[in-house]
Structure formats: C-alpha cells, structure tokens
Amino acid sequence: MSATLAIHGGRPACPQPPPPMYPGGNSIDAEEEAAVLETLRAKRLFRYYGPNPGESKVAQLERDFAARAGVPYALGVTSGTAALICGLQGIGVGPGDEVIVPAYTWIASASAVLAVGAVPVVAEVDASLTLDPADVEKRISPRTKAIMPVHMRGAPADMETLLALAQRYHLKVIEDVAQANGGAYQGRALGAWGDVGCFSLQFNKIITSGEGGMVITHDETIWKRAVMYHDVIGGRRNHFASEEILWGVNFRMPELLAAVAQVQLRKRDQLLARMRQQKQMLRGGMAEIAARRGVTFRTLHDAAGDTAIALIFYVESAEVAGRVAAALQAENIDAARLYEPDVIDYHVYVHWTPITNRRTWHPAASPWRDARSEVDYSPAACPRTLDLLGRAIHLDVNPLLSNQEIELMLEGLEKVLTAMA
C-alpha cells in the first residue's frame, strides 16, 4: 500500500469507487421480475379489484410485514411521507398541536407534521444521532401532542427512555423507520415500539419498490383512522360503522409496488446479515487506529438491533472532518461529512429553508399562525446537533462489497487517519 495519500498523488487504497449504496435496489433480480410479470398477467393493478379473481398483493404484503414486525395491523401506502401523514392522522395530530422531531432527519419528517396542520419543533440529537431524550423533555409545551423518534442511518433511538417520557407527559409516539427497516431495539422490531410506525420503500432505502410506504400499529383505532385517510372510501370498503367514517385522500399502494416489495421483504434479513458482518469487520479493524487517534464511534443504543447500513465516527473538529472526508474519497472510499454549512442538505434542520422561513401554501392555513414567535429553527436552536454532524464522518456499508474490498477500505482508513486525524 502506498503511504502517500491519494489526495496528494499516491495510489488509492481501493482501485475503484464502490457501487452505489442501494441495498435492496442492487439486489433486484429475476424474483422481482417474475412477481411483476405475474401481476401484469393477472391484469390486477389495483388492490381492490381486477378482471380476474385473486388475493391482492398489497394485502399479502401487509400481512407479511405485520407478521415480521410482530404487530396485528399494517397498511401499504404510496410513500414514506404518506405513511407519516397517515400515521399522524391515526394518532390524532392536527392544527394547534406540536410534534417534536429530531434536528437531524430528512425534511419529510417535519413536512408530514405540517401536512396535518401541526408545528414541528426541533430537538437535539445525541452522539447516537437520534433524539436526545433530555432535550426532548425541555421542548415539551402545553401544545405538544407527539414525539417522533427517527432511527437515523439505520440505528435505533433510545426508545425505552423516550417512551417513558411520552407516558409521563401523556404524549403519542410516532416512529419514523424510513432508514432502519428490519432494525430492532431490545429484540422488538423498530416501528412496533410507539403508537404507530412508518416505513419508506423509496429506492435509497434498505428494501425498495422504487416508492411506497408502510404504516404499522398495535392499535385498531389508529389503523382504522389511517385506513380512512389513505383511501377516500376506506371506511366503506372495510365496513366501518357509518357514524365513525371520516373523509380521506388517496395514498393507496398499487399492486405492482407491492409485488416488488414482497420479494424485497424476503431478502431483507440476508441483506442485513451481510451489512452487519461487514460493519463488524470495519469497526473491529478500525479499533486500534481509532483509539490511537482519538476517534470515537457513534453511540449505539442497541448494537444488535442496528441495521448496519453505515459506520459513523467523530473526529476532533469540523475542519479535520472535512479534510478526512476528502482524503477518504480520494482513496475511493464512500465517505462524507454529515454537515457542511454551505452545502444544502435536507437532512439537517438549518437547511429546511421552506420550513425555517415559515413559508406556507396559504397564509390563512399556516400551522405557525399561533406559534410564530415560539418555535426556533435558527442555528442556535440545536447547536450540539450541528457540532456532532460537523465532526461526523459517514461511511456506507455496502452489501455488494467483498471481504477483500472491506480489507482495502480498512487500509485506506488507516492511511488517512494516521496522516490526518
């Protein structure tokens, strides 16, 4: 291995860049193709009917998804954002309410809150890069209706503490599991801890159908409300009592998405097992150089339940993190600093400019109309989050890489950290 960093003209540790990080997308093969062709040949593209009899693919997916999560109810929808909106409607969040969301999450977590007329309130994350329960408690107000833990970068939030907090203040809990499909906390599936759990099947996610989402819950009332919201005649289709039927919109999952998602769901455990093995190799191989260089790893609230899609570590400063990330990229290692102040990234709350500037579709329906001066989205609102993200280096753990390629990554990591950290 060349001791000269690739960024300074040396030979890269890895001979070529890694494949794109689409765990489920890159695993698509003849199984998904056969499932799609079967659906097309049956001419049943809508879950409720078609020219030929047969069970809905969406209904099958809901049953399989619920069984794997250990819950009685699951609902297929069109996207992860739709899942969050239906979940929020399910737990009764609406105008005048506040929902506490992490300052580090994809903007859709906050946008879904706005979509039901409520106000997202950002709270700090801790070294796990998930909600810091102590800071969440400081943000609770008389308007707070729910807490939204987001299992960011595949790792579980501190659900035990957050649930205890929610119980103490009589709040609902809606889990955003978009990036952690198949993860667990203390042996229970993520999404099955809160009142409702919401998943994404968008192409970047662990398993995918291109788009799509799932809502899961233990509570029949929450499920019924979500069903009615996701389908304008969901109440009638499911024979709910006429006096309890509410109006809805259409977020119904198509049969073709469900056909692909069913196959992907069967592949999920194998994908997770491979990424967990790779992450163990990477972290174990980095342990000595990390200790020597003062590098610390992201806190994991439950290492066994981590989906292992990423290895994240912290260096001493944002300036060092920028140099380390650039050097690793030159070694053909898929690395990034998680917060660049001048690079727009909708995972970081200060870059949610449509929200931080309180833009709204119609001024009369602004969720902030009664709370404009009370909700802070400035950099001063969550300084610890910005500090952590600025010092955090993110490495994709790609299931397509061989053990030999992981070894080359480790050589590149040692070369860069020895020279720069």
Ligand SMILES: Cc1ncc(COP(=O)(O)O)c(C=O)c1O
The other form holds:
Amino acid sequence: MSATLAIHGGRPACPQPPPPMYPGGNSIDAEEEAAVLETLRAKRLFRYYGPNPGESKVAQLERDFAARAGVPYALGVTSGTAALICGLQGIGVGPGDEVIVPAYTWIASASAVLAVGAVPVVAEVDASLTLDPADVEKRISPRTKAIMPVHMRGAPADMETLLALAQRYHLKVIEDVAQANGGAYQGRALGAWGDVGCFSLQFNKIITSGEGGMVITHDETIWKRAVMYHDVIGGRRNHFASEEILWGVNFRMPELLAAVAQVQLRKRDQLLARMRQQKQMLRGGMAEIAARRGVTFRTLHDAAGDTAIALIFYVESAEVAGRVAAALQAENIDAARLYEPDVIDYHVYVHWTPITNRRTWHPAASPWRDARSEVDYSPAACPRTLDLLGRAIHLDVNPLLSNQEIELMLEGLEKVLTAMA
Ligand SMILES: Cc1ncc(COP(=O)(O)O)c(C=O)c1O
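Right, the form predicted on its own is done; let's see the coordinates for the form predicted in complex with this ligand.
Expanding to the full complex; the earlier chain stays at the top.
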C-alpha cells in the first residue's frame, strides 16, 4: 500500500471507482426479462382485466409483499410518494393537521403531507439519523395528527419509543420505508410497526422496478381508504358498501412494473445478506483506526434489522468531514457528505426551499394559511440534525464489490484516517 494519500499524488488504494450503487437495479437479469416477456405475451398489462384470463401480477406482488412483512394488507401503487399520500389518506390526515417528520429525509416525505393539505413539522434526528423521540415530543401540538418515522439510509428508527409516544398522545404512525425495504426492528418488518408503512420501488432503492410503491397495514379500514384513494373507482371495484365509498385519483400499479418487482422481491434477502456481510467486514476492519482517531459510527437502534446499504461515521467537524471525504474519493472510495450548507440536497430540510418558503399551488389552499401553524423551518429549528449531518461521512455498501475490493477500501480508510489532522 502506498502511504502517500492519493489526493497528494500517491497510488489510490482502490484501482478504480466502485460501480454505481443500485443493489436491485444492478441485479436485473434473465429472470426479470422473462417475467416482462411473459406479461407482454399474455397481453395482460392492466391489473383488472385483459384479453386473456389469469391472475394479476400486482395482486400476486401484494400477496408476497404482505406475507414477507407479516401483515394482512398490501397495496401496490405507482411510487413511494403515492404510497405516502395513500397512507396519509388511509389514516385520515388532512387540512388543519400537523405531521411530525424528520429533518433528514427525502423531501417527498414532507410534500406528501402537504399533498393531503396538512403541515409537515420537522423534528431532530438522533445519532442514528432517524427521528429522535425526545425531540418529537417537544414538537407535539394540539394539531398534531401523526408521526412519520423514516428509516433513513437503511436503518430502523427507534420504533418502540416512538410507538409508546404515539400511544400516549393518541397519534397515528406512518412509516416511510422507502430506503429500508427488507429491514426489521426487534424481528418485525419495518413498515409493520406503525398504522401504515410505505415503500418505494424507484430505481435507486434496495429493490426496484424503476418506479413503484407499496402500502402495507394491519388495519382493514386504512387499507380500504388507501384502495379508494389510489383508484378512482376502487370502492366499486372492490364491492365496498356504497355509502362508504369515497372518490379517488389514479395511482394504480401497472402489471409490467409488478412483473419486475416480483422477481426483485425474491432477490431481496440475498442482496441484504451480502450487504450485511460486507458491512460487517468494513465496520470490523475500521474499528481500531476509528477508535484511535476519535471517529464514531452512526448508532443503530437494531443492528440485526439494519439493511446494511450504508456505513456512516462521524468525524469531529464539518471542516474535517470535507477533507476526509475528498481524500477518500481520491482513493476511489465512494465517500459522500450528507450536508453542506451551499450544496442543494433535498434530503436536508433547510434545502426544501419550496416548503421552507411556504409556496403553495393555490393561495386559498395553503396548508399554512392558518396563523396557528407557526412552524419553524429555519436552520435554528433542528441544529443538532445539521451538526450531525455536517460531520457525517457516508459510504455505500455495494453488493457488487468483492471481499478483496472491501479489503482495498479498508486500506484506503486506514490511510486517510491515519493522516486526518
Ligand atoms: C425517504 C424517502 N421517502 C420517499 C421517497 C419517495 O419515493 P418515490 O421516489 O418512489 O416517490 C423516497 C425516494 O425517492 C425516499 O428516499
């Protein structure tokens, strides 16, 4: 190993940059091709009918998804955002309500809340980079209707404490599992803890059909409401009692998408097993140098349930994080920073400018029109989140890397952290 950092002209620890991080996307092979061809040849492209009889792929996918999550109901939709909107409609969130979301999540978590006419209230994350229950409690107001834990970068939020809090204040819980498909908390699938769980199948998620989403729940009423909202005639189609039927829109999942997602779902466990093994190697291999250099790892509320798509560690300051990330990148290690004030990133609430500026599609329908909703989206609202993200270094755990390539990554990490001033 060259002792000189690559950023100073030494030989990079890894001979080339890793392949792009698309765990499910990169695993697409003849199985997905066959599933798509089968669907095309059957000319059955729409969930509810086609020229030939046969069971819908979407219905099969919902059954598989629900069984794996251990819940009775699953509903396929067109995206993770659509899943969140249907989930929020399912639990009855609407105008006048507030939903507490983490200050670190993809903007869609908050825009889904706005889409149903409610106000997103941001709360701090803890060192796991998921909702901090103690801070959530401070943000509860008489208007709070629900809490949205987001299992960010593959790792479970503190569901036991959050559920106890929700129970104490009579709040609903909607889990955003977009980034943690297949993860668990205390042995139960993520998404199956709250009133409703919402998944994304968009291309850079753990498994993918390019786009797509899934809503899961234990509750028949929530499922029925989601069904009616996701399909303009969902109520009639499913023979719900006519006086109960509500109007809906159209977030119906296409059959071709379900054909791909079904195959991907079957690959999920194997992908997770590989990433968990790699992450263990990386974390174990880094433990000694991390301890020596005062580097701490992201805390995990349940290490066994972590999907292991990422290894995140904290250095002492944002300034050091900038130098460490640049030095690691020069070693061909895909290190990313999670927050830089001047780099727009819609995963961090202060960058959600359409929301922080309270822009609306129609002035009469602004969820913020009520003066009682004095929500703070300024940097002062969640300083701990910004501090944690600013000091964080994010490494992808890429299932395409061999053990030998992980060893090279470890050499690069050792080199950079040793040189870290
Ligand atoms: C945490 C989180 N929530 C929601 C979404 C929205 O999912 P989609 O892009 O499928 O609408 C994403 C991903 O894009 C996400 O990462």
